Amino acid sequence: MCGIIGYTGHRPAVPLLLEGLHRLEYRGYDSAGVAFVQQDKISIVKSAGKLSALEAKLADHPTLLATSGIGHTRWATHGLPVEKNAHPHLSEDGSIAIIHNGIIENFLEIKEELLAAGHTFLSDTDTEVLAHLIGHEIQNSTSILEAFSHALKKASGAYAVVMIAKEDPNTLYAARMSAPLLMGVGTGENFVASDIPAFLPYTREVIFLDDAEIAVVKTDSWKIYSLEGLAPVQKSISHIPWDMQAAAKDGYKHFMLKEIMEQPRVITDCLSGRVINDSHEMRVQLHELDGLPIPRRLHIVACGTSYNAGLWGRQLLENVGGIPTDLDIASEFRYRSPILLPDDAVMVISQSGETADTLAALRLAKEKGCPVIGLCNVVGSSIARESDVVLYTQAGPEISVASTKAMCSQMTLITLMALYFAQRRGRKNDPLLHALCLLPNQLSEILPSLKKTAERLAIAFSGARNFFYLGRGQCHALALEGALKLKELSYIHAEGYAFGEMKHGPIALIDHDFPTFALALNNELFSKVRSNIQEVLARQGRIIALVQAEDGVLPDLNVEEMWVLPPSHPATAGFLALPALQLFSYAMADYLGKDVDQPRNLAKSVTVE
């Protein structure tokens, strides 16, 4: 989720690039940089930290003559968030500079070949490897465009790349493969960016690049080619009527809604490079765990939504992966003197990688000599640095305080872990792995209808001041998450329970004014859930039941509202239920006029105890 801006035209380029990067700050970043051609040389200025640090460095750097250039804000994926890893990156001979979003999956293999050819690398990034590869291809090609194309065909993975070349300073070369990239068409000037806000003050005429397309963008012209064969591609120009705020959110009303709707992309990114499907077999590849012995017992430690993700995943880790799994709230873990045995492992889960209680639990585990697996989203965070092994969820930064796509990415990676450990034990679960790979398309199809249903139900239940969320098995974890989302966004009191616990006290609260959100998905526990629902109905409780049709037939539950999800593998049904719960909470808060993206009293990351 890095920010990209490229410009060629008649204005001073560097101030415009900085202005564009400021408009992309909402995406989150840890470093920034710009590149431009001046006096027959590519100049690069970059800095770790915020744009203010980059602007301070540029204050002493002459840039007035440059009328084209590229700028980047980086969200680290390969290498720590330090200046040497910031973009742009140069080729070996300094003839080209590139910026890049995404991941080059085979960068290590390419790097080894280039090292053998005498190349020297100055960073830890996959992006610099791509820059060197392009420079290497230029030596054996008839044009810069041909070299650009050859290099990209050798690089596998996801990317949005923009390049400038010393010998052609007023031309931008750009390419897209599974990462956002578009062009802005102006008068006597043109733009390339990862998001519309970067250039919106200058033009609303936009060309959306598709995967495997290359753009050659000059001051007063542009051409699009296919990556394969460099055949010309005809593209239409779209007019964008958005204002700045709407553009930053891709037209969504709130960042939370945008991030919920990004979950198909999140799952795709999390699976990228981790699921191998060749002619022989389909398997999970988690190289980070290859050197770790299979744990005798795994202790999951987390807070909030990350805890709920761990609770959801525990059943998979045990039943699929064969790993006995315990679960602890991080703020309690270190105060109960946990017993950690030599063959155990601890997995800490944190979106930010800076959660104070989780970080303290990590350090306690290391003091006891227990290997720690970090599951987090932020490269270079404290948990990422201090864990023995780190698995990145690759969800990109979340802007909304209420975590949504982060939990989806955590669930995805925990599922992959369960399948990975099953493989190491000689077990295979092809149906589950196949179902996991189908999720992005399945979610993309149902998210619009889930949003409409959530809006209708939010209005119908907006008068409630209390809510129960009930489920069994993995749905217990989803019930906890649904209740958490409702109370943190709409300030309605909500409680998540295991259905079987209702008769141990909470059922006393059930009446017509205390509605229940029941998770009644198709799994081995459905018959018990149906009986529990009857107990609520017998006490005049209003119920929203989240169900799945079986061969087109709905369950006979006789509830007030039946919210129907498509059929799925039992272990992946949670991925369909999660956005329904999130969208209901979002719609409720929005209908009640609450501040959806910045709920009161909450911070995005809890960095103090």
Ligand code: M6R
The other form holds:
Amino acid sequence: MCGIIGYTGHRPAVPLLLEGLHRLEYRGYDSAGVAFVQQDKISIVKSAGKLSALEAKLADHPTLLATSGIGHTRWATHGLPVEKNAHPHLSEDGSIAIIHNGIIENFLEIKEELLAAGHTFLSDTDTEVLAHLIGHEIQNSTSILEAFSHALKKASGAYAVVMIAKEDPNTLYAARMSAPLLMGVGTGENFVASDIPAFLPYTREVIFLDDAEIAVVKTDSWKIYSLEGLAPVQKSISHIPWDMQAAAKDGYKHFMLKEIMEQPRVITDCLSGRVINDSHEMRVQLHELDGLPIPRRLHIVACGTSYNAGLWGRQLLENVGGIPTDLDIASEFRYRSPILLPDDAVMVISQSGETADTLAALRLAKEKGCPVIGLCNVVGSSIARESDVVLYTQAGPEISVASTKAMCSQMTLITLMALYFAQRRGRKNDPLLHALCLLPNQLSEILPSLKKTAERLAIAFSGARNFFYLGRGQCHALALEGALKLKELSYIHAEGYAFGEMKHGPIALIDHDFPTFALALNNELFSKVRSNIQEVLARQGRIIALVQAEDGVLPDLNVEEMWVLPPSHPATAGFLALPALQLFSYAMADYLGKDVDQPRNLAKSVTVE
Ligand code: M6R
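Same protein, different form: I have the form predicted on its own, so give me the form predicted together with this ligand.
The next block holds the full complex; its first chain is the one shown before.
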């Protein structure tokens, strides 16, 4: 979604804003712009397309005198991704400029009132309406701050807004309502941004704004007020443990590849402090959950890859943890009046911790009195802060739009949870816990060869316009994830399906030009999967089968490509299959020349519903 950065300090603002916007590119965007005050006038430069187009335009503008400003990358919601709709937007009189992430739901009503008062609009956006409303309020208020809060109180919907004013050029006004916004606190300089990487080279001291708060940020001071009543709010500063190195490509061609290859470390970090080896007895320690009664039923709610991680984990939570588990897509859950009983718990899973639908589901569960467990990667994110109990996945910053290591860390944490609940019921599962601890080494060994095989197969299958990903049980979740990765990165149509459902309709699609990626791992469903594979072969379907050797012996499948993984515990085989799926999609997208880290139309964190 939209990327936001605001700066006030002692450095030339525009180069710093551009640098910050580059670090927010991973969020996904289709136009960009900056605003700064120079010679008593707000200058705005914006452009459709990538930041390079904005930079080319800025080359013709003198900007060095400006030491404050705001910058934005836009992911279109209202109005086409063209220059006139790019942010920042000015008020009617040009006295203020704003950038915005979110949607002002009542913008049409406000626009009508402003049109009647003689305003003219240059764009199709809800943001410009808000800018005009603030400008209008300034005329009837005693201060810019008061006008800012009056206008925001009239706007309904979600927003993270940052404003500069001609009259007060070194002050940033920022406000948040259901969209991420934070401040970076520096020395003689301060920042406002939608995400930490925007200012990470300059400061790791962060203040997370909450909903209905306004920040007034100056070069060497800041104050935070409640939107309602403008009462001062005390906030604490958090120190961010990761540095630019963690958010850099580290020699890899793409962030996605780096993040796939990091997975052994991700599992180690996720297990760290959570698997205890006491006098030769291993156990799981999840202190965060100790105060929570074992739920009668767990409702998992998430979107995209996080949903697939939940689907993969359901079987473990039920079979190992003994907890009946339901699963919902967050955008469905929030609107279907789910029945939550007194002893239930909701578990929301989110890498970013800012996904609007997942956050709304969390709030709905809390309204219904249900405790919420949050599985989150981003520390201090909205979901992390609003969950009753938060378990951090500790994967480190995930920059590529395609989620990879986050899923691996979510699967690790769900496996730990299943083992933890089993332990609380007095049922231990040492073989699974041992297998989990072996994974980092096992993965490190196989990743280089998985990458090679993925590259070869991607070339061999690069002509396909469609793909099936099929699996049963936990492999059904992996099939969904494999298909999601292929379509989001390569724009090849891919369907993830439960293998057993094929004969109820989808098998009609199979022919030589519609290949199948079959997940045929060693588990209790292997013989069923083998029969399903025969059904596809009988219809001339080409198959890549992901298999495991048993005592050195390969399964007898007469498929075009057998991609062999090492043996493992059946419940950890998914951790070996996941990077194979990820690397295949990565290699395909790279071979086809697609924008791997920023696929078209997508945003890293989806902060609008
Ligand atoms: O940040 P979240 O985990 O809540 O994000 C959920 C989805 O938007 C995300 O997993 C999305 O599907 C990814 N682009 C998939 O690679």
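Rigid core: the largest C-alpha set superposing within 1.5 Å between the two forms. Bear in mind that the values here come from a model prediction, so they are computed numbers and not experimental data. Positions refer to the first chain, counted from 1.
Relative to the superposed rigid core, the position of the CA of Thr305 differs between these two forms by less than 2 Å. With the core held fixed, Thr77 shows a CA shift of 2 Å or greater between these two forms. Once both forms are overlaid on the rigid core, the distance between the two CA positions of Val553 between these two forms is under 2 angstroms. Core fit done between these two forms; CA of Ser141 shifted by 61.9 Å.
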